[in-house]
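A lone chain, given as structure tokens: the form predicted alone.
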Amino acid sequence: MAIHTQELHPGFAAEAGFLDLSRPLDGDAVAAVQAAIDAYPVLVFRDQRLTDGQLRDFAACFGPLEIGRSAARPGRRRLAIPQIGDISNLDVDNNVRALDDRRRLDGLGNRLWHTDASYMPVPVVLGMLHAVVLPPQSPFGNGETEFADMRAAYDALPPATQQAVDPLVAEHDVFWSRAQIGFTEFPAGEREQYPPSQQRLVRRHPVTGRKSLYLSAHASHITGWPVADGRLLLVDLNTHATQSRFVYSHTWRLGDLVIWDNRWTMHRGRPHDETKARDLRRATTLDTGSTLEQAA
């Protein structure tokens, strides 16, 4: 089988037509959904309406899934799936978190263009995520996620710069992350179970064979290079890849689900008024190696 997918920005990102995601789908849909985000690597359903079980049990057609930094913490949780991350404003109790909370606050990083869990020595492949309540719209903004084509931002370099980048690698740090926010404030012992990781600067696309910058806030240097040398690179080559021109911004609607491959993109939330509740349940898949044992 195939998707009927209709574009929402040249190349990039498409809306699928529609499929009941929570229903179990047999292996030909599973195939025909990956064939149609290996050629949008932003994928939108619309009208879904998934428990956490349904949207747990969707991602995993696709690979292993992530339990993330807040899930592996100890205590009280919001949801009870640890492979469903919580990427809400609410409190454990569903109260709209204070503004200075502490939880609040590092999930601000968030708002900073990056590819999730690129720290990780093993990153992650797909991203899902679903809008279960939304704000109203507002003077603050409403919300929406922003993706920037990886893949054509690599296109658009001059082939010398092509040349220069592709053996680079780079080191990931989501402790310097959230410090260009000013946020450091992380539970003891945190910093040591999420050391820096080591990430290739470009990667090859399995199935297409095509190239795409792998840039994410968490980068912090360039292996082998004086770090400000290396840290101004990344700032040139976040500063071009998401130009708008690679730039899709969703617009969430209720029962949105979004898939996209973090591999080929970065992405970033926008604001939106944070006095109301909004609720987005997330599943990830985890990729099978490092970046750096892929052919660059």
The other form holds:
Amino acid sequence: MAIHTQELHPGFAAEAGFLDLSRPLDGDAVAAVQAAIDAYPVLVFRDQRLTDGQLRDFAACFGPLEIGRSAARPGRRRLAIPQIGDISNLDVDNNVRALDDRRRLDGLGNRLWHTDASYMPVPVVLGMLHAVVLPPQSPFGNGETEFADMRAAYDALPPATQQAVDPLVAEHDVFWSRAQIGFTEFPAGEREQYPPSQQRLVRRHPVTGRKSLYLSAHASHITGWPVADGRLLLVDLNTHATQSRFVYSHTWRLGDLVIWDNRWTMHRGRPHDETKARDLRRATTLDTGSTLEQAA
Ligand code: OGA
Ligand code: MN
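Could you present the same protein in the form predicted in complex with ligand OGA, rather than the form predicted alone shown above?
Time for the whole complex; same chain goes first.
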């Protein structure tokens, strides 16, 4: 079995033919979806209507699931299943959060180009976002999600630059990405719970062999370099990698399920009308080891 795909961005993003993801998939179907993701690290399924349980069960076909930083916090939560990330602007009672709400401000870190959870020693692989409620248009953006192709960005670097970045390691720190938007009010104990992690700057796809830049807003500096030099290199690489020729912008429709491979992509959310609900649900698969153990 192969999944029918229609390209949305050459060699990077594609829309998959209809497959009802609310039903259990057999091994062949899972392998076909995985093959489509290896070809297109951003894969869009339309017209799904998944419960949180169905989203969890579908995602679990691809690996063990992450429990994110927000779900790991004590206290009441809007969503019952800890493996389902709450990518919304809603509080536990389904009301739109106030502009100064700390969880909202923390979540605004998603508006910076990033790859998910790169601040963890073992980061994540697949992200899957399902659109449940979408906001209306606004002057600053309509809540799109943009994805940048880190394989194409690596390929477009001059060979001498590729050679120079290949062996580098970056330090990734969630408190650095939040500091960039002026957010520092983390719950007590969280700084100790999420120390920085070291990640390779260049990764190699285990199936296709293609190399890719592993960049993220969490990446603070280059390990072993003066902080300022590393930060400036990361600014240059981020500017290069997020040029519009490498970017696919996803305009959400209700029922969309977008899968992306965090190893070869960066993404960011765009602004939207903050007085209206935007409710996306996310499931995320974990990698099996640190990037430092993987071949570059
Ligand atoms: C995420 C994320 C962006 C968005 O869910 O990991 O970064 O558009 N989301 O909500
Ligand atoms: Mn994200």
